[in-house]
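Below sits a lone chain in structure tokens, taken as the form predicted alone.
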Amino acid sequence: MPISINTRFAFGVDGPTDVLLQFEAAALPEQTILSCETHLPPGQDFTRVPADDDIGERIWLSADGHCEVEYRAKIEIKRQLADLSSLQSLPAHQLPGEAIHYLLDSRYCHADRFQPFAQSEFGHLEGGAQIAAMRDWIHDNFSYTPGASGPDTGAVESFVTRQGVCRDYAHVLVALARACAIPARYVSCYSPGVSPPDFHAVAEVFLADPEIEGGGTWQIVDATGMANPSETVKIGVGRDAADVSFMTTFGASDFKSSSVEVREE
């Protein structure tokens, strides 16, 4: 079935601004671009960039002056999905190279400081049970509360406060796998389910692929238990937040407005 995608936002710069755009959904063997139109402001040079891990495309934007972003999108999810709590994790030795740098901390996830609870809360476990557990936990912790973090906010904040959004689930749940060796990254997507409407995180982490022989898969994961995996359309992927936000700004902007609806068709 599927994912219809309609997204708009707004926002101004006093003058010539170079604006960093990542918004459309990724073109992946596990998901089809069924259609696609994407306005950007008239009369204003922009160019593509490949994403991190070649997943997705950035936009450069020369903004001036009042911006109007307009995307729609039909996606059809083809993702071969598996039980997660059945998957192996990978030895570190084993891990391909792309993979290794989702184990080092970055800029939202530290995972260093979360070893010591993150090894007596789920040490006795390993894989994806141990992934399970973790997404569980947060789940049943935390307080989805809008508003209660901001752009600074990291993984280690959001531990200790209990709450927050998409966004601060995502990191603490990222943290802890990295704190237990197995690779995570943040994603960020689209999906049909997430209240109120708008754009989404959830985490992604590399396990052992049961159907290939020393292979890996990554498999997303979603503390909020908001989004379904075989309906979550990705947009691009990075070790946090600061790696694939919808815009980053390069000089003062002001950011008017945004809707998204992200429906089943």
Given for the second form:
4 protein chains.
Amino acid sequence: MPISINTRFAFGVDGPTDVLLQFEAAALPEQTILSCETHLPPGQDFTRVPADDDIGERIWLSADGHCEVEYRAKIEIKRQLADLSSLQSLPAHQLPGEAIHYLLDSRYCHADRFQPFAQSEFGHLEGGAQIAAMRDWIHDNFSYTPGASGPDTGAVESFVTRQGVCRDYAHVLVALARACAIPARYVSCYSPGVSPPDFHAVAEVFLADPEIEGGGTWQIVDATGMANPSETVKIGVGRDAADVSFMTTFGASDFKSSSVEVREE
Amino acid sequence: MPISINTRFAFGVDGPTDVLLQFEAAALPEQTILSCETHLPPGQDFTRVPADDDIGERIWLSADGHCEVEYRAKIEIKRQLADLSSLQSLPAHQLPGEAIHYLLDSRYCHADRFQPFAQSEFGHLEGGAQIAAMRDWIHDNFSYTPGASGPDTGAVESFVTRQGVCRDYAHVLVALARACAIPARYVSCYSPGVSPPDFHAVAEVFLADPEIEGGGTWQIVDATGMANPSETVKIGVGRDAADVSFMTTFGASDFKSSSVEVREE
Amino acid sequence: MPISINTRFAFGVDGPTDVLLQFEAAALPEQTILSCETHLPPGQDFTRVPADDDIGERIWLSADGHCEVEYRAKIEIKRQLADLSSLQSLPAHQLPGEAIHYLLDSRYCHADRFQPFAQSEFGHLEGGAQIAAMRDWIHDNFSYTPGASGPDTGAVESFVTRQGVCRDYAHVLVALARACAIPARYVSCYSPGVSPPDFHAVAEVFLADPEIEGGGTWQIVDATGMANPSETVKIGVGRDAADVSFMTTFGASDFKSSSVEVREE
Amino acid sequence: MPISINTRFAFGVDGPTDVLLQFEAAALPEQTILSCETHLPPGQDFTRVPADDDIGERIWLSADGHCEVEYRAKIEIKRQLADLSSLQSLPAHQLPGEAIHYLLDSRYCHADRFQPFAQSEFGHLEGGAQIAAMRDWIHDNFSYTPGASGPDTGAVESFVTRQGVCRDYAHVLVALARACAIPARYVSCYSPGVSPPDFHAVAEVFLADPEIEGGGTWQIVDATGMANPSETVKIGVGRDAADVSFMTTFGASDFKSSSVEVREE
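Please show me the structure of the same protein in the form predicted in complex with a further copy of the same chain, now that we have looked at it in the form predicted alone.
Now the complete complex, all chains and molecules, led by this one.
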């Protein structure tokens, strides 16, 4: 069953301003774009560039004045879903070079600070079972509370307040995984079960691929429990939310509104 | 004149622990490794993997107990040095995809917060002249004060305290450059003029290459004024210090000592 | 000319919750309460206690369910206004014991970090002239931007972003004054010139009283320039905004609305 | 059995600098100063002022150049020790005005963020039993690790890292108590059991005095378990470590050495 997406947002800038956008479903082997249309503000220049890890694209918009963006797409997902708990972790020395920065501290995920807690709480487990335990621990101890966190909130604060939204849940999971030497990245996505409807975010962890000796596989993990990996449409990936904001403005801007609709057809 | 490097450091871990090391000069067109030898703790497994942007290598060490690392090398530098002030910036839409995450916030460089200040102080300038003005502003307003900052100190704190070491100077410069939409990365390096002798860090900014239409070039900028780009030996690059620590330990460790000697032969 | 105040706010709590309120004009020699009426939610217990430095009162409310608070008052102000620039500072050893914690770091004012900047920018001045220069520097370098800061924003962040509201302006001024060893406190207040109309905040600094040998005097300073000290109605004082929030809830709460009207009669 | 204290510390300042010192045992009904001598740097002016809550004194020193401070004292402690678990908390509306700022956020204790965790983990308990559970939880989940924290470390960071020294243990306990609406302050002190020997810090919480109807009593709680309240010599109290540092310098200083010896005679 395809996933149908309908996104709109509007903002204003005062004078010519560079705006970086990333809101379209990525074209990937695991998710086929059946149809899509993107409406950018008419008469304003834009360019597309590949995004991090070659997953999806970013759009540079030379914005000026009032801007409206609209995106409609239908996506078919054919993602192989492993049984998370049965996956092993890769020994550190088998990690490919490009996975290593997903072990390190980033803007919102100060992972090194979590080592003693992660070791004490999850150190008796390994690999996918360890990640599943982290996911369940966050799910059981946090309350999903829109408005309790903001753009500066990172995993350290969220771990204390035990509150937040998808972004905060993903940051804490990413930080805990990295603290146990499992590469973890942040995925911006669309998913039908999200309530209230909005852009969504989940974590992805890098574990041993049971089908390829010495190989690794990125697995979606959603500590909020709202998104089913088989219905999750990836937009982009990064080290945390700083890397995959749907809009980053280089200059003052005035955000006006957004709406996101995601439905299973 | 080649640069000669002699580095030693020692640490201890209690039980088998994964340690990520990055301390060797990178083999690059602009710097030739004339000779080098690396001594890792005997009897402990290690693997090498390419580091970020394919600059240099990281070493995974399966450490246990007391560990000593020693590195000696001779490097010849043939870096093309542009006149910074004469370089233009690339328009945002001409930036290659892989440069874009060097515009975004990272662990120690919360660049978006600096936009109003950067615009007000440096907004009348452009490109290399803007970067040169930032470099001089930091140099004139900060005092180089070993001990005034620590492993958690980021550009925001340093901007307030006006104190720090090479790492802090580089973080502030990186944050200011990104706030003006110029990609900036953090470079760990060796350089003969550093006092007291230690690992060094500088910033690199991505500006228009005057020799290649539409192309870009990374240019070293050192706000401390201690390192001459023509004598700077790059170890690795990243979004900030979190990415190029010479040692990252996944578990408790006890750092014992380090010494760094860098001489022009 | 008396100042007329009309304040309302509403919030909800889910189950019995202790709520601390501080929103009434303080009865002080320098401001006479001509008339006032306070409407607390009917049927809910409350107690009044003296607030910090015996300026004004706090109200403990045992809240439950939907709560509305309304306050109307007329105040006459007879504040002696000194010429700030002509006031001397008190030597540290002449400061009374109870002024000393207004020199120390607090929740939102990490004053020690500002010492090098304050010394470099304002170190050639002294006393009230130094404070006036700080006030003018903030006024000239910051932009009043509702929405740019939040409840976690402190002086360090505001100093970097150069944006904020009255609360942030006051925090930066308090931090700079303390960094120069001048006691500074945070004053919540009402003032007619505030736009958009809201609770207001200013700083107060402790300087030598020209009329009393060895004595000190607290002087209002508003870096936003919106409030005239001769029309400012004090609610309460504290080390920073954490101490004089108009509402502090010990449990989850849902803030619904507030309106503040302040007029010169 | 009296407690004998022998403290020395040395520092240097470059030019006349105001230094605030607080290192002497407070004269209190519960602890009698049998003998004491304080040696301040000769030829430098100083003044004594009462410290916060009238517990102990602060010394203003007009320091210049190299400074050495020495303090020797014998103290007899006659503190009434209640059974913590049996004490009730005071209802919020019975708290005296001067206890209320010990409920609010301070420099190192951002207590409001801990409300959901504190409610979830300790909400089924009340009063002294709740505090005892917090103390035991910290003791069981944290490791005493000199060097793991620094002067900027607050309760939020410590709660994540689960590491620190007496100061950090006290900050977390203070934050948790305030999050449950129990006033809590930070006490700098001397205690014989501290290892390695150093200045010590504990928390004090304000609970119902079983002997005085409607009255309250401050009770020492040490989550490190190193200090016995019957042997703890109070120096001063404050909202957190920012208020009772043994040395606060208003200008650059160079700390050289300190030694603290505390023995039961």
